[in-house]
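This document starts with one chain, in the form predicted together with its partner chain, laid out as structure tokens.
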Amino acid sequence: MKPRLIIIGNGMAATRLLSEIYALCDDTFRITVIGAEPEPGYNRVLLSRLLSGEIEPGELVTHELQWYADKGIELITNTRVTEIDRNHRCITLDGSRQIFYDQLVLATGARPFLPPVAGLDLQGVMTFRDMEDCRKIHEKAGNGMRVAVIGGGLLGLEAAHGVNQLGAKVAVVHNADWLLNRQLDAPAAALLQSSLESRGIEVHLGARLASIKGDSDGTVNGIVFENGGSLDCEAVVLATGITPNKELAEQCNLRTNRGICVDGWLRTDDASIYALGECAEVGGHCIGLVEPAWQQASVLAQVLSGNLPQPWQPQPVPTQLKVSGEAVFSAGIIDDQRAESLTLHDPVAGHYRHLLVRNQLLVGTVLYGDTDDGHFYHDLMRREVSIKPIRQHLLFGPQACGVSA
């Protein structure tokens, strides 16, 4: 009998891991996948496009049910794991069914972070994380409705754009001084903001949510800021970050911190348990993007098949805002005070570049407007190429630097 590998979670990290395992032609395991959502594997990254109506739900699916069947993978959807018994190498499903494992992978992902404010339970308060959230927003945020999106990060802006596309009147409420403050600097964010505003999206900066107000029948009718100000709205979308789903690991006393602690080979402190994706924490780093999750999947697939690949390390991962018509690119460290800055700012054309250099190496890149050269800069950062000889042309991209694009 082949050893059994159980993967808890059927999100993008888990499905990628399955693909990687089969790419290695690894036939070592009997595999069982347990997913909390009703759907088979889908591309969560495209949810904002689904919301804005640019694509159909079917276009999100990456792994059809048939795929699992063809590979002989047992897929259990709509089901939660309630307990891990490390002593018996056994997990419990929805408090009843038990399955034994030889190897266990935790790919439990993350959930929306909910700010500690009153009114979260009101009708019309939503998050933006999965297909179900999308369906809810679609139902609630109709034409002309006022919707407050809490959070001006990538997810919040994508949600705001989607809701705006649905015809709702959107206000983005962001507690920092500029939008995408983890990805952009102030000038780039200002250009982005004015572009969003020209699309009809309101932006409130430095606005901390104090509470969500409701009417007598328990439906949202506004939000209140910490400074006493308020905003009328009929729905609230919370996009204030994510919380790694580490509770199962905590409950079975695996080492956890912000997420589930693993090493570069994605191993927890239990030799038969691994974790990857948004639930995992490697060397203090939790991830929130798909690309590093996929890198982890590749590493873990090899580890599971008995190899010892290069351990996974956090790398500068470029981020792009998935809002059509907005070209935003960010990679690396963008707020390093000791770095040298090269900037190109064109408020007339709505264009911005900020390159951060330390010790002749490019360490951070912010692009707004024309992001085609993002890959070039990312490549320079990844390969740690000295920019000394091309410094004068660096802001103009690969062609000017004598590199064919």
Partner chain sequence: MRGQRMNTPVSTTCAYCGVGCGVTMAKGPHGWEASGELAHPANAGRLCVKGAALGETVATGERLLKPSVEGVDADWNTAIEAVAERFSRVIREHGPNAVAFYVSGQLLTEDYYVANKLMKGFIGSANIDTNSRLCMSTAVAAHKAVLGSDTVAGTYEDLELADLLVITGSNMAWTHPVVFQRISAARQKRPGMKVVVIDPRRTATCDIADLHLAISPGMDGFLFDGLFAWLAENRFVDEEYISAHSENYPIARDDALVRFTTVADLANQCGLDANSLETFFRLFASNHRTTTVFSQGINQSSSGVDKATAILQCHLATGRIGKPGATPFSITGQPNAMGGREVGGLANQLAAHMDIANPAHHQLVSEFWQTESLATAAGLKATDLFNAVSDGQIKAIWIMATNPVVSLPDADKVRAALKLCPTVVVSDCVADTDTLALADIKLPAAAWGEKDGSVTNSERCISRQRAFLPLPGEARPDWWIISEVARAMGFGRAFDYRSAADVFREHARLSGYCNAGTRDFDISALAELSDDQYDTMVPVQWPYSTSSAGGTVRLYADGHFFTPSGKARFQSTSPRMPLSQASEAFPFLMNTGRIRDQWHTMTRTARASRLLTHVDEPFVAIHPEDLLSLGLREGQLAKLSNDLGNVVMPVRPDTGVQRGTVFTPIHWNDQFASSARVGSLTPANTDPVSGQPEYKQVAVAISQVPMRWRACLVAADKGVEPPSSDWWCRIPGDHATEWRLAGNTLVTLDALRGHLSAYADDWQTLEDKNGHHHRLVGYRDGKVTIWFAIAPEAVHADATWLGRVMAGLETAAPIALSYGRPLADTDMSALVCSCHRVRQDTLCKAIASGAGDVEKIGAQTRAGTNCGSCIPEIRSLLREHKDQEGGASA
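Other form of same protein, the form predicted alone, not the form predicted together with its partner chain:
Below you will find a single chain and nothing else.
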């Protein structure tokens, strides 16, 4: 009988792992996948478009139920695993069913980080993480509703855009000095802020949430800042980061830190248990983006098939996306104080480029508006190419440098 592989979690890391496994060794395992959500595998990256009404729920699905059936995968949805028994290699589901495994993969993902403030239990306090969150926001954030989005990072701005598209009056509250402070520098963030404000989205910077206020029936009616200021609102969307789901690993005494500790081959300290994606911690690093999760899936699929590839290592991942319809690109070290700055700014077109150079090497890139040359710059950084011969043309892209894009 084929060995049983159980995967706990059915998010984007898990579904990518399944695809990688079947590309390498499609007849090695009996596979069971347990997902806490009722849906089959779907693309979380598109949740903002679902929230704004641009697409329907079915358009997010990447792995239809028939796909699992065709592969002979047992998919158990809307179910949580409550216990792992390492001694007997057995898991227990919340319906008390037990399943034995030969190999076990923890792809439990992460949950929204909830700031330690009063008022989290009020009606109208929501997060933005999955399809169910989108449904709740749709129900609450109607036309003209005043909504505060806490967090001016990628997720917060996507939530703000979606809620704004629903016709709500949105205010973004961010505790840093500018939006997307991990991806953009101050001038690029100012362009983004101006674009958001032109669409009616308020932006409050350097503002730390102290508490969420409610009225007598337990419904949100505002937020209070640490400096004593306040903002009236009827709903709050929290987008303040994520917390890896490591509780199952802790319950069965696997080594954990911020996440579930694994090596570069995604192996825990139990030879039959692995972890990948947002719940996993490699060399002290946890991930929060899709690309590194997919890289981990490729490595783990090879390990499960009996090979030992190059271990996965945390690497800087360029960020290229549209935030509320505005194109941004960021790669490398964007706040290197020892680097020289090369800057190009076209305020009429709304385009901005900031290249950071140290020792004739490009070490950081920030693009706003026109991001087509982002991968050219990232390739120069990745290959550590000296920019000395093309320095005077570098800001103008690959064609100006005599390089094919």
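Residue numbers count along the first chain shown, from 1. For clarity, a rigid core is taken as the largest C-alpha set superposing within 1.5 Å between two forms. What you see is a predicted model, and the numbers here were worked out from it, not measured in a lab.
- After superposition on the rigid core, the Cα of residue 12 moves by less than 2 Å between these two forms.
- If you fit the rigid core between these two forms, you'll see the Cα of residue 347 move by 2 angstroms or more.
- Taking 2 Å as the criterion, residue 336 counts as shifted between these two forms: its C-alpha moves by at least this amount when the rigid core is aligned.
- Summarising the core-aligned comparison between these two forms, the C-alpha atom of residue 383 is found to shift 2.7 Å.
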